[in-house]
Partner chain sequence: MSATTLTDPRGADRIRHLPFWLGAVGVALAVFLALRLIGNEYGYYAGYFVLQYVVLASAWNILGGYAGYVNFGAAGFLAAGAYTAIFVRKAFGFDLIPGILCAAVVTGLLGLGTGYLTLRLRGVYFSIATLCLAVVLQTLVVNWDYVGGSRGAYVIRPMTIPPFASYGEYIFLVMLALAVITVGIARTVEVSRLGRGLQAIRDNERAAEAVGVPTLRLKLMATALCGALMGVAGAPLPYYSGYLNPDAAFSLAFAVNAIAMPLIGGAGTWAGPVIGAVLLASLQQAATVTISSALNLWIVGWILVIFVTIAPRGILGWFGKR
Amino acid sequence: MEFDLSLLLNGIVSGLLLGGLYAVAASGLAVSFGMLDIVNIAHPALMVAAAFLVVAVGGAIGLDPLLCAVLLSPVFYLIGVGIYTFYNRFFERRGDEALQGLAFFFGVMFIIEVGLVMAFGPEQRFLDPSYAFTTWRIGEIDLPLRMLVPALFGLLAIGLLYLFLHRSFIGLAIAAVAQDAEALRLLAIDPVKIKRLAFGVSAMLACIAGGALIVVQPVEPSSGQIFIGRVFAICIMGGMASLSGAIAAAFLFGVVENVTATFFGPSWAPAVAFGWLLLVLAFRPQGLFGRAA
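The structure of the preceding chain alone is requested, in the form predicted alone.
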């Protein structure tokens, strides 16, 4: 294949924009999986559920999908709180969070998928904002706003999450519960309440990611299954509980996947991207940034 610098540059830029979507999707999982050690494989399903609700609500009132996701995020916070409350009551408190807890989140994932099929049908849904078909061109590089706006929106959400985790008392408590829950008890802080709040924040981020997803592409009830491997791989590659590592890994994953698809075809993209994950784990098992927020 003849080398084309313009094609390479566009592949890298498109990969970075795709990485922005992966980053906001993985940031919520970095909270629940990385910080709380909860293997929430239902996280991408929550993201897709949010996308469907954004289509329903945003389409009905004519609101931009990203703004609609912000308005719906408190609803998903409450959903996340409810899911964790049930999980803690029947699994975590008994010490059954390993295998049985994993089965619980499998069940949550399938319930969400079946619920979406029953409520909306199996067809794809989409909601195109006004800027969906606009592309900025800088030299030889194309910047489709369908990808750029959700990526910037996602990075803004991640920035707010970073400030929340590092500048607020509750955020510092979330970081502390990830390290030593018993130390919080000595400070008269209930670690279960902190975990419940953190899981709610994780679900809010799934909602934000769902709003970004529906701008980028149409969704169907099973779309979340495509993202399960990717978001977990990104969290592991970046380093458990490392938000900055998850962002770096998301961009790397997006670029590798997109450049591979550009030059060698889409079928090679997942294999090469996950190959990078294996290389990172082989030479740096703790991930790119280690276990730090």
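Positions refer to the first chain, counted from 1. The term rigid core refers to the most C-alpha atoms you can superpose between the two forms while keeping them within 1.5 Å. Small disclaimer: the values here were computed from a predicted structure and weren't measured. First, how it differs from the form predicted in complex with its partner chain.
- Core-superposed comparison between the two forms: the Cα of residue 12 travels less than 2 Å.
- If you fit the rigid core between the two forms, you'll see the Cα of residue 25 move by less than 2 angstroms.
- Residue displacement note: residue 265 has its CA displaced by at least 2 Å between the two forms (rigid core superposed).
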Contents of the next structure:
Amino acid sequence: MEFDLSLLLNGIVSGLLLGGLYAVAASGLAVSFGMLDIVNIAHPALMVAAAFLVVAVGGAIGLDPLLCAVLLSPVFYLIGVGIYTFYNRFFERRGDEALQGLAFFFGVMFIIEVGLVMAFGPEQRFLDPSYAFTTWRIGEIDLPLRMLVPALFGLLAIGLLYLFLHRSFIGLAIAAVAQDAEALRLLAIDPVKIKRLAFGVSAMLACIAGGALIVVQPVEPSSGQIFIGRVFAICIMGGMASLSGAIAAAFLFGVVENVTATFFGPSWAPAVAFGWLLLVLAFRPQGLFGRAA
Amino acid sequence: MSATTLTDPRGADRIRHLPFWLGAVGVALAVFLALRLIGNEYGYYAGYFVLQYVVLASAWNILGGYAGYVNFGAAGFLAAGAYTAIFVRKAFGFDLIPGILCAAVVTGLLGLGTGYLTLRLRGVYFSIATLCLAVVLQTLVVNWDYVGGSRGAYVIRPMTIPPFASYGEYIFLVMLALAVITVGIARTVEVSRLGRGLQAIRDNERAAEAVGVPTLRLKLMATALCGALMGVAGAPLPYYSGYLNPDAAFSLAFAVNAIAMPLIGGAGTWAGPVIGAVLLASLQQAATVTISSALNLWIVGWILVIFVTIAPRGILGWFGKR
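Moving from the form predicted alone to the form predicted in complex with its partner chain:
What follows is the whole complex; the chain from before opens it.
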């Protein structure tokens, strides 16, 4: 194959744009999996569920998908709070996280996915906002708004999350719960309450990611399965609890995946995710930017 | 607990194997004779459906139940077994039985490889890796035209295979034998040093490592065995259905049932997965007649969540002891 510079450049740029979507998808997981140590494998399924809801609600009242996702996110906050309350009551308190807790999240993921098939049918859904077919061109490089807007939107959401985690009292408490939950009790803060709140925020981010996802590409109920590999690979590469690490890993991942897709065909993209995940687990389980434990 | 009460090097030998095997073969024969008396092909069809889940659930239990390492990739391993059988049939003209052996080797190595890369870390990383494994294997198979790609592959079923009354009876008996062997292996593992080591890993991996249990080696043995048996469960699938496409081989039903059945029956005992598989698979087989397959799977998902919530030790847990 002839090497084509503009093809490569475009591959990198749209990989970066894709990375924006991956970043927001992985940031929710960085909160639940990274900070709270809850292996929420249902996170991508929540994201896809949000995308379907955005299509249903946004399509019905003619609202922009991203705005619609923002409006729906309180609903997902409540769903997240509900899931965590249940998980805490039946698994965390009993010390059954490893086997039964994991099976629980698998069950939740499965119920969401099959529930979507039953409610909406197995076919792809899409919702095109008004800017979906506009493309800005800078020199040789294409900047499709369909990719750019969700990427910027995702980064905005992550920026707000960053401020929340680093500037607000509750955000700092979440960071504290990640380090030592028992110490929080000594400060008369209930760690379960903080975790519940943080898990709700994580589910909100899944909703925001779902809104971004539906603008970028059509979704089907099984879309979540492909995202599991991606978001976990990104989260682990980024060093688990690190938000900035997750963002950097997401961009890197988006570029690698997109350049692979450009040169070898899009059907190999899921293999890239898995290959990366395995390599990271085998050689740098502490993340690309982390120090060895 | 003092060491003297624990160490009895021949303890494993005292557990009687002969009555178990005689009993298992007896039950198998009784099932077969009952179906033969009924004489309906559907009986064999439904029987195969249940038995493949007995194999799959028992295989999952070796790693998941004893060691507490959750393998989400059952569908991937099963499909790898099925596609190995298709491949060796097309490439070398191998029939069902050699196909099953090849599938065991291939999926055993697949399990070993995945385990080798991820098992030195916490268990969740292994689980996440197996979760992605199925997606990637499906990508490979869909892109692999030699075994039919996304169009699927056909295995022409002969009408009869001489000593048996029908092809359905033959394939059922093969699966029956596989089920008996798998349950036997699972039970042997449970009472052997391997099984005890795995249970020590589940209860406290660091403590097990500290007292000299070779944790990584045992985990790798369990992963390879678990993978191989899942492949064995899948290898006869193309022969059973006559046609196999990636969607059917990588069906979500396998992934969820492989976890739901042992957990419902009682993970960590050889009998648990058998009970879970017989109950849940019979229920699904009966329900397919009346409700849609999606609703069927949805119910399985709910049963899984409800069971791990209210009965974390499964049905066997209701009967105390453990």
